[in-house]
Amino acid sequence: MAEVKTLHFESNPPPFGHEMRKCFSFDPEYINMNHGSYGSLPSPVAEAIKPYYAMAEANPDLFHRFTSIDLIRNVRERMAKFIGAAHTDEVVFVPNASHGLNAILRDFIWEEDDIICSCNTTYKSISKTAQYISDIPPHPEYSQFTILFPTTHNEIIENWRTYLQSLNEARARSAHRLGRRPKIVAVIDSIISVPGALLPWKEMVKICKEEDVWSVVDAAHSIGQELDLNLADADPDFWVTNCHKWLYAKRSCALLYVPKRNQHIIKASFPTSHAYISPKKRTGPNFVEQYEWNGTLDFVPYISASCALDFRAWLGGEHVINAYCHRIAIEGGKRLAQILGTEIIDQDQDFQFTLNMVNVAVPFPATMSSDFEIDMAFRRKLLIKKKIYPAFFYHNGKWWTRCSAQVWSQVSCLLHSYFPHPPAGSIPGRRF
């Protein structure tokens, strides 16, 4: 059986902070605020994959019929470890976390008066996915969840049980009604993309369980910023995480993990592979087949994720990376606010909700706008103009800006982030 090879270092790397983008390809003048939206490839493990993608093009029937299964299961055996899964073969790649999810609730079997359930802050594609299968027969309910910061997360779980319970009695009408119990199926995230915030995930899945709830988790920015991952204990009924945003692989490259109690509800792989059996005529499982197989694409951004755990521990490890990246995020940010006179998302002493992206509230007047115009002229702005890009988008009534701290960032990126030319005597050194 092909395995992945193991990534061997002949000397230290560089210290975090400016000296680590050596090992990334950024264009010299380039300030990168916006990991969290892409991901960043390291130069290392750029180099580990070139002879994957030699295989595959020195024999494509080869590296595809045969090769390219062993070296993903390979790959898949190790990040079920990683994210603490019960079995490897409750873990599958797919090509993100959007893919991932659409597979899962597309997989359902809706029925009138099932609900579907997100967040105001979900993804916008996933809440439009939801949406999008409320408009189709036979329309079950799409019904939101609002969380508004600041915030705690004491609050978020009170108030995510509060409104459960509403879903609850509203299926207990439906079921003396129709004569059947309808099911819920709720969408949650781990951390919030904008803002860019870590949720109380794990108890609001809890709460799904009392409530005879699904839970679909959104964990698009866990693996690689959320520490000591254990599914196994957690215990979502779904999870899907990209490993090209802070894991560092290849993108584009995710996880999808669904617990062998739940595979039945995955009938077909997303899109439908050839190894799709019926399931009237199923004898055994039939998840991880059709996943290993459902179409021609680049297999090598999954194989790249071994590699890039490879990097990390030479890093230091998870501790290390998240440690360093966490300090820069809170003292960048809280700096940040104070020379803007505003404030940070989170107003938790022990910034529960903050990992490696912190959120700035910007003085733009409220009454400004998010339409897609504006945001685009921002885009433009930052990115061709001033090579740099944080995040913007508008939350409760005001503007905020999401920073997103890398092992390659300083505090003077994140003030850089706001002022392309910063304030005499603020940013001392180097000015990133």
The other form holds:
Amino acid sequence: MAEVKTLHFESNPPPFGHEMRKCFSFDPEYINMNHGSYGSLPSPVAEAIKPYYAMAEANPDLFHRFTSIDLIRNVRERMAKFIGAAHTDEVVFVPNASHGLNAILRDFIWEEDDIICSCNTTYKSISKTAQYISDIPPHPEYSQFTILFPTTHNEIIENWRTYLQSLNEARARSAHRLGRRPKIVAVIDSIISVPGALLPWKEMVKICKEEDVWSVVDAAHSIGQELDLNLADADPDFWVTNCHKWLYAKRSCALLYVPKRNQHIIKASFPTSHAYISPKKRTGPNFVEQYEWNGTLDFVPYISASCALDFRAWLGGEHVINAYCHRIAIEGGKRLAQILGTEIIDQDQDFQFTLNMVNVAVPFPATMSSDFEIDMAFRRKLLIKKKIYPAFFYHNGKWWTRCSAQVWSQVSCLLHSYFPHPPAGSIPGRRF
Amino acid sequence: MQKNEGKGFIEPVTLDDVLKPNQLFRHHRASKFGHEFLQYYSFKKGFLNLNNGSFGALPKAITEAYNELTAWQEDNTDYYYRIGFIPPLIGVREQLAKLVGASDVDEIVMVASTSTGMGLVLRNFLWKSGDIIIRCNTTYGTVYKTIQYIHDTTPGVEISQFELLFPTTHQAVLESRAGKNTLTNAPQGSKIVAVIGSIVANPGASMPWKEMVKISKDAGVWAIVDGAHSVGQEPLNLSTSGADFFVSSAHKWLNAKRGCAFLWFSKKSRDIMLTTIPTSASYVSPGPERPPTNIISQFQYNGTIDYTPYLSVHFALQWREWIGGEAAIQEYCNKLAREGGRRLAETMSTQVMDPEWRAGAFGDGLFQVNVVLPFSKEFSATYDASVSTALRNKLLSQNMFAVTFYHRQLWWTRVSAQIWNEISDFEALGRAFVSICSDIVAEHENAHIPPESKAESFYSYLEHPFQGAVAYDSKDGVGAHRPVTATAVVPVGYHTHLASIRP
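The form predicted in complex with its partner chain is what I want next, because the block you gave corresponds to the form predicted on its own; please supply it.
Time for the whole complex; same chain goes first.
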């Protein structure tokens, strides 16, 4: 069986901080404050996957019909262990988290009075997916749970329970009227995108089980940022994560996790595979087979996830990497908030919402518009003019900036975004 | 990338700014077509590639361009994804629009593969009971099964299957099609949607698709054309074709990087497209607030992907110009397919599917040819997945490949003629098949092939493709029954494995 080669390194890795930029291929003048959106490809990983591209061209038929399928099975096994899945066959590759989440949400057989719910903080394309599902017959209801920062994990957990209970009351009324029990499907972020915040998703999944609600976890930011994942324990109904974000795989590469008990929900891959068997003719699951081939793609990004894990092991491993990033996020966030005269969105003294992303309020007046135009202005002034760009977003009456701390980051980066030459004690508000 | 170093700010760039000027284009004239052309490709030494049709092949020059485009992507990823890729991607769509005769750039969007594009169209229709979808027995597996899936998940959606049995003629197909009752049989208020292949995969045969589109439209039927093999192989003029949708792969015959196809829709048909899959953040619910071009915005960004395969089209088109242009490529490959097919049939003492290459026949204008394999009629009487596996395995072990398939109680090979091929390649393939086929017959007698591997036809096998998948062990001639599951990969014979899961 073909196996993905393990990467070996001759020397020690550079220290964390600006010297780590040697391992990446950024424009030297660009300060990367937004790893969270699209990820970054380490140069050693980019080099390590070139032989696979060469294989794909040396004999396209051998590669696409045999070798790549083997290699990807190999990587799936490794990834399944990494996220604590009970079986390799509960994990398949998809191009990105949006794709995986769409496969799940679209394949439920929706009926009238079903409820699909997400949060106000759900990633926009996913809430639009839910909106679309509600827009087309049979028009299941689209409901939204609200999370407003500042808040705490406990508050969110309590509110979530109350919310699901109220949905259950509505469901009981529908069931009485319809003579059958509608389903409720909840999309839960493990780590919200904007603000970049870790949610108590495992507790929320438990509550879903208590309330007989399907839990679809959008864990786009989890792998490589959230430590010690153990999906067999957490036991969500579905879970999807992007390997090209915090795990350093090549774009685009994501994992779709579906425990065996739920594989019948996903009737068809997208696109549908030739290996699809009509559900009434199935004698077993028809899940992995469909995802092994459903159209010609560049499969090397899936293979790169394994190389990425080797690179991260070389840097010191998951705990070492994330301890550094977490520290920079907290220290840098505090420093930035101090200079801007504002606050970090995570008001909890233990920073329970903060992993490697930190969100700091932008010192605009309270009357500042929430218009998309403001984000466009930041792109012009920062990304294009100064080659630096943390993400910007509007939440609960304020504009915020989300900075991603990475292995190349130092606290000075966060400050650089506003002050190329930091003046001591100046008031920043007027710059914008 | 080069343009923006040392400036402290970023200027918009075109792709020609990003890519270093290609030394090949500047300093060399392309060589003649034929084996000399192999120098521009990255095939393993001695690999006889007679199957461009499945996965295409990336010229070295475009691999270089791809590497540079990737470096640009990593240079400043935020800039690339929020601003940078947008103008070049529109530029690629404009170039494709011109190439395929679209009347507007907004009739063309990029998708990852033809399977994806066809899936997007079929799943965007709002299906209801009484609707009918027309497919052929030869419709490509992923599309065939997408239709199956829609039928399985929407009560009352019927499938009408149109049988194509080769060899036949365009005329015969059109006559039977026009006579097909289904075209006028839909209940009131229902729709009929026809999936029409422009060039069938197995066999590799061109269809009279424009006439079939016309017949469909005259009967009020939606016409979705699966044109996977078309772009780069046949000239296209989509705005006058009458089709509602057309999807084609750029990574097959157009030299783009794998993971690149386009979806064309007429302006009228655009309203069917409600959402991309995955749905984009820019999706607007149907209604008066939704701009008519919302689907175009959705296609621009609907989840992080690598745009480089799409952008590689820009360079692929320059490459094709440099090597001689569309007409020269067309002439060489079509001539070689005809002559090569004839030689191949002679070498194997069998026949070409359409020996006379009559006008209006299925090989006309194509770069692919179908030839019967030297098995006896008795041996070929029923489909056997293990034979399919053995053919593939043995071809690859001899450092060559061409597609093999089963149709109408015969085993065939579909051979692609490309600009790196010559007649001698077809002869070499023929000699290889003669020995491979006789080996398979000898081994098959003593092998223990499970009954699930056999079926009346390939199409009935496709209903349960995995039940019949076996690893064909030809090493000791006593093939053991080794069923393949998703994770049990069994080393077989002289190379690792398993029944290819692709038909």
